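There is one chain below, alone, in structure tokens, taken in the form predicted on its own.
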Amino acid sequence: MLTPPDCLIIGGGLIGMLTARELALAGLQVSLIERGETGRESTWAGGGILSPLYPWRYSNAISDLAKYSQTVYPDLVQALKEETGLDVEWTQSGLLMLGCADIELATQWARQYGAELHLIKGSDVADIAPELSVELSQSEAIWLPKVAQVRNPRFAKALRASIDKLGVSVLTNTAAEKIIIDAGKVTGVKTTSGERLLANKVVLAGGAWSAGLLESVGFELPVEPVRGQMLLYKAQPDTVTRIILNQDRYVIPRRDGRVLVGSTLEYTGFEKQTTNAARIELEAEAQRIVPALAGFPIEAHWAGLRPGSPDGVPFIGAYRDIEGLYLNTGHFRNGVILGPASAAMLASIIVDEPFELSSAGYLY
């Protein structure tokens, strides 16, 4: 009979993998189950932004995550390619904010936060990006020049290949159906082919999917499917050089000149198609932004699931009614940036070792 893990992991997106990364390299068995292939839900669909767009308009919950995920991706990333031979593309484009109305509101979280802003107009605007159209480039602006970014979907691919090395056994396709709770203590998981997985030790980081697991054992977490749609344009080196934001739009620039524009935030339950509707609109505005976009080809165009939480504060912690039962998920929008700082907190927790930022925040 095979020896239990240490604990067992319940989603396979960017989130579960970072808390398995954590766990494995603290020293736990772990196991980590996906309802499809790692890595292929929200965080396959996101932008890689590596800043909350408007983080001034956050909570300190979500800035606190935020600063310290900044602080440790460079060398994340580092140990990534070094552990694995892939590179994530950590790019530190810049943000620029366009036609931002809370002015004082943003100075006065960058002086809280120790982040660099400035505020600019007229021609610093169309210095900083020249791709910008004549329109927008008149428009007073917010710059953050520390924002970077990654490629998330080589991130999920160089997170696999690590905790595939780590020892981290990994189920995909394979889909957990109830949580096993005995006595007030979880003592494993049921898939949804009728086997059971043991563990004394359980972390639910199924994103949009987190809600309908525990509701499994008759509890209730405010998670919901919130579906975002992107393009992807085929364009040329440097036809973006700056992540730009313009009244919830934005648009990225990948190093080999693709070019992501989002998002679309809709509340349609667990229903992923992609709309015609949305992709004249975010094609529209695309264009808007940087007018030599309609030069180019839309290469792709799809829709992802987030897992939305009230406020957007993610839930991290002990689950309070069930011993050995931990959470991870409603990361909402931020998942690729608050992901290491929720993963290492988690961690912390599970382990009882300190952490530098509290959790009092995120336990539900």
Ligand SMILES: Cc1cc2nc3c(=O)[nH]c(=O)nc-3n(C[C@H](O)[C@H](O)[C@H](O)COP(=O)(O)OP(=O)(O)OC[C@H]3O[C@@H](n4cnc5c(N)ncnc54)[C@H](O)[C@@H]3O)c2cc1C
Second form
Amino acid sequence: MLTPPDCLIIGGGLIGMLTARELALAGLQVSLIERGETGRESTWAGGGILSPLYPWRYSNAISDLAKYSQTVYPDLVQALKEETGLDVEWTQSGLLMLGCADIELATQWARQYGAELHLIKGSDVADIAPELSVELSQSEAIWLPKVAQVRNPRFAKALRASIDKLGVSVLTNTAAEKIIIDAGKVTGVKTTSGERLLANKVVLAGGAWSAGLLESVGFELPVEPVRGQMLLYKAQPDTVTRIILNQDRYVIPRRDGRVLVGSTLEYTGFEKQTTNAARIELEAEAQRIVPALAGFPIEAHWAGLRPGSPDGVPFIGAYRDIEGLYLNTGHFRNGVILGPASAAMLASIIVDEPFELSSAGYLY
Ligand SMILES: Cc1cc2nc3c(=O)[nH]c(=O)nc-3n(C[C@H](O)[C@H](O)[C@H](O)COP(=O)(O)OP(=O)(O)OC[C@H]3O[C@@H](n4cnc5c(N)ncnc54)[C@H](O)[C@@H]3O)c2cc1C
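Would you mind generating the form predicted together with this ligand now that we have the form predicted on its own?
Below is the whole assembly, all chains and molecules, this chain first.
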């Protein structure tokens, strides 16, 4: 019989893989099980903006994690490149936000978090983003020049290659069916093929599906799927030069010229179909922001399920009702930016090391 790992992680999205990487770097034997292939769910579907949209509208719990991650991202992507040879295209495109009514709140937040924020208007808006429509160039805008992005499907690939190299045992096409609990303590996981994988420490990082696994053993967690649809334009480089946000719809320029347009926010359960209505609306909004996009084809349209949580604050830490079970889930709209911080925080809890942020606000 195989020796059980020190820690078994359920879910191979970016949150599960970042957690596996942190724990492996801390010297633990780690296994990870993934129902399908790693990094193919919300992690793949997302936009990769390394900031919450309108960050001042979130609680300090989100801003603290975001700031920590923003600080470590350049080193993380460099380390991944050295470990795996994969470039995740970390790019400081900046984030231009149009028509924000809450400018006072924004400037206060920027002071508190040391974020570079500029209020701009008139020709300065068009100078920063010449691609912007004439109509929208007239509005006042908030400019965060330091905001970066990563190409999230590549990020997931690099994370997978990294954890493989670090010796994490990754079982794909293996779904956890039930968390096994004995006298209030976790002892492992039963898979859908009936196999029992033993472990005294289990991390639940199942994204939008996390609550279902707890429900199956009579416990609960307020995480629910929230669908987001995106479009991808096959444009030429420099058609769009900045991440531009207007009324909750945004365009993200990739280095090869492709432009992502997102995203809807829909409470439609586990339904992952795309809809024609969303396609029409996203297409119209994209072309309202950058009229030149009308000259390029739409290459893809997809939907992903975000792990929605109350106020978007993820659950990180020991689960209150089951000893040995840990949560790292519920990152909602911000898993790519919050992921490195939340993985480092959870790893510090599991290995009992100090961490620079308090985990008190993320417990359940
Ligand atoms: C359209 C859209 C745009 C987004 N844009 C951004 C953005 O710009 N910036 C940002 O920071 N965030 C963004 N996000 C959010 C971000 O993508 C998510 O918060 C993040 O990917 C969550 O990662 P995760 O690992 O928790 O979930 P997932 O990537 O969904 O991974 C969970 C994994 O668990 C597996 N799993 C589930 N149940 C089981 C089981 N029983 N057994 C084994 N495996 C299981 C699933 O198969 C899946 O692979 C966006 C999301 C969407 C949908």
